[in-house]
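The chain that follows stands alone, in the form predicted on its own, written as structure tokens.
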Amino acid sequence: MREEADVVVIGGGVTGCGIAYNLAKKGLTDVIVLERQVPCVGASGRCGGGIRQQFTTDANITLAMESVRLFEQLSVELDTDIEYEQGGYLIIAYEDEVDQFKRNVRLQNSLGLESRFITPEEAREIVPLLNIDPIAGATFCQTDGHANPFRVVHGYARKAQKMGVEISKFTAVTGIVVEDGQIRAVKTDKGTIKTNTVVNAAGAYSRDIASMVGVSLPNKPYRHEILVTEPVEHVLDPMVISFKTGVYFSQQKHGPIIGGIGDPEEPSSYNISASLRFMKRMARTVVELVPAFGHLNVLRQWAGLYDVTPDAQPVLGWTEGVDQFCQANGYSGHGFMIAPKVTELIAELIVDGKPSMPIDDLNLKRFEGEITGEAYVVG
């Protein structure tokens, strides 16, 4: 491990990989990115893949915009195959929200998003098998969908480390020195690090990693659940997806239905095992969605951990009272989705002084005042 480095990035997840992927590209490539476990164990690695543009915040929605067009070519800049297809994603709207999902559909056109509010039965016409009876209507993007996040994640990683990044795995962060308001080390349970720029992209554990530095973040860590089935013919193109009841699943390339269910109830814990009033939760709700998937049969599931802000909103950018402590958290669930912008925009901040999109509305100072956040999260 390297005893020195320009840019030490705590964390191996799509946001850290893609960080450092991207300092190597703008030709700063003395990067050491830590991972106390291995690349894509995280939450990266736990997410259902999802890719959609449909939020409710002019940020969220242009971060997203512009991380669809970055995937669109991903898989030729990485030299892998990261699966992605542009299936779109199917937003249910029962009859309670189809006054409030058609001003987020305008504000989404404003910014220049293809999203349309359908009615039940145009609904049907793209996921046949949808039950409608419930529905009062529903938002449809085409250009939203899904990638493989481990492709993702292992694309960028490898593509750092033949530029000159070093990714140092099962590496443990213990500390971090600041002398004056200055970085001068990253301490690890394999040595130190001298350094003066830190990139926080630890997901949910970011918060512990600012408290070394005597920073307090406002994000929580939440318990996700997810499951996939069996694998089984070619039946549904969008991930469809309802915040009302907190679903969301999807078809895979290769047949199985993959999705997960938020749950209201959830204490913020660091709690990643399985549970079976989820598995319950979740077979309930899908069925009574799509009935045709009663028969299938789960292989397995398993649990990630949401790093949740406030307004659900990430923390971007350098942090008041500790010089060149940058931040990349916070995702609230969405960091794969905007990853691809998000570690660009990062990359910029660090080699450039300045980034090609203004990102001072998610600076941390934004707690000090009134908030407001986004409203499409799966709870």
Contents of the next structure:
Amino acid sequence: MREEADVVVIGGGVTGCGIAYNLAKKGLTDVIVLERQVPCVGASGRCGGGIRQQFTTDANITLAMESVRLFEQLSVELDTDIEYEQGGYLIIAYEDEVDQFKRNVRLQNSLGLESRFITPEEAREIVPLLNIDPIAGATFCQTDGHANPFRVVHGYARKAQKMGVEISKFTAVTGIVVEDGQIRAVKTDKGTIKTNTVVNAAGAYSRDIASMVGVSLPNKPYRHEILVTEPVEHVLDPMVISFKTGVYFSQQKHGPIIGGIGDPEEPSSYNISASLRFMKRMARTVVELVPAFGHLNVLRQWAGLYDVTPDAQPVLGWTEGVDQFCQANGYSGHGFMIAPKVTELIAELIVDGKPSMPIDDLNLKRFEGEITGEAYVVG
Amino acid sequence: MTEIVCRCEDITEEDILDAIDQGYTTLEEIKRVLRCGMGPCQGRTCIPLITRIVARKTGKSLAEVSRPTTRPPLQPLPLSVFAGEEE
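What would you give as the form predicted together with its partner chain, now that the form predicted on its own is on the page?
Following is the full complex, with the preceding chain placed first.
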């Protein structure tokens, strides 16, 4: 492991590896990524792989739209098939959601996103197996979709390594040395690395990293569970989700249905065990929407952590009080889908001093004032 | 000679050795790169075989090669089974 680096990135998920790749692409290759286990072992490797642009805040919609533009070329850029498919996102609307969803579509349209409100019958044309009896409509955006998170993270990591970045696995950060508000070094269980720039991309553990230098993040960890079925023939184009029930599911390129459901009673914790309660709630909700899926065999269930902020938007950029300490966390369950743009912007912030799109509204400072948040969180 | 070690995903011994050469030296990484252990057998067939290959290639003992977490359900079960039960 190197003893000195221009930039130390903490966390080997899609954000950490993506930032390392984008720094190297801009010519800054003296970078080390510290990963406590192996890349993609945390939330990035546990998520459903969905890529959605239908959000309710300007920041999330814009970051997601810009990310889709980058996802569209990522297989070529990273020399690996990221299994990207634009089958759309179908957001189920129940009766009491219709008016709000129509307003959300107007906001999305005003930012250039081609989402639309559709009837139950139109929804069934997109998903022929869908039971439309309980639904009042849906919103749909064809350019939403999904990709394989393993391929994306490993793609970023490999390409970054080829350009000179070091990825140090099984390396846990134990402390950050700060003198007079300046970062001097990062301490790990494998030795100390001299640096003056640190990126905090540790997902749900980012608040622990920040607290090492006395910075308090409002982020909280929440378990979210997910399951995968046996692979079957192609029957489902879009990701289907509902904010009312918290369910989401899609069919991956090699055949399995993968999906999860949020649980309003889940307390904040670092628990990532799998529960029977989830399995029952998920099965009931999915089988009501797509009765034919009752026949699918479940192969496996697991869980991961959402790193949730008070407004469900990420914490990005420099930190007051500690120079050159960059936050890239707090994704609240949608880090994978906005990673391509976010990681590019963070690299621009570090190398050029200024990102090509303003991210000031996403700075940690915003939690000092009044908060207006993202309403569309699922899973 | 080509030896299949993961029948769900058609992965050969050679594929495993290649992955190790590329730096994916743990079962956790090999699973993520090649999908071994994520198919219908859930690793029952392939993981013991791959554990041996990794141990041999990296010079570790079998006990030192950590295995991926075993996930529920223990056998594949239809969603309708879980949907049918009351709380």
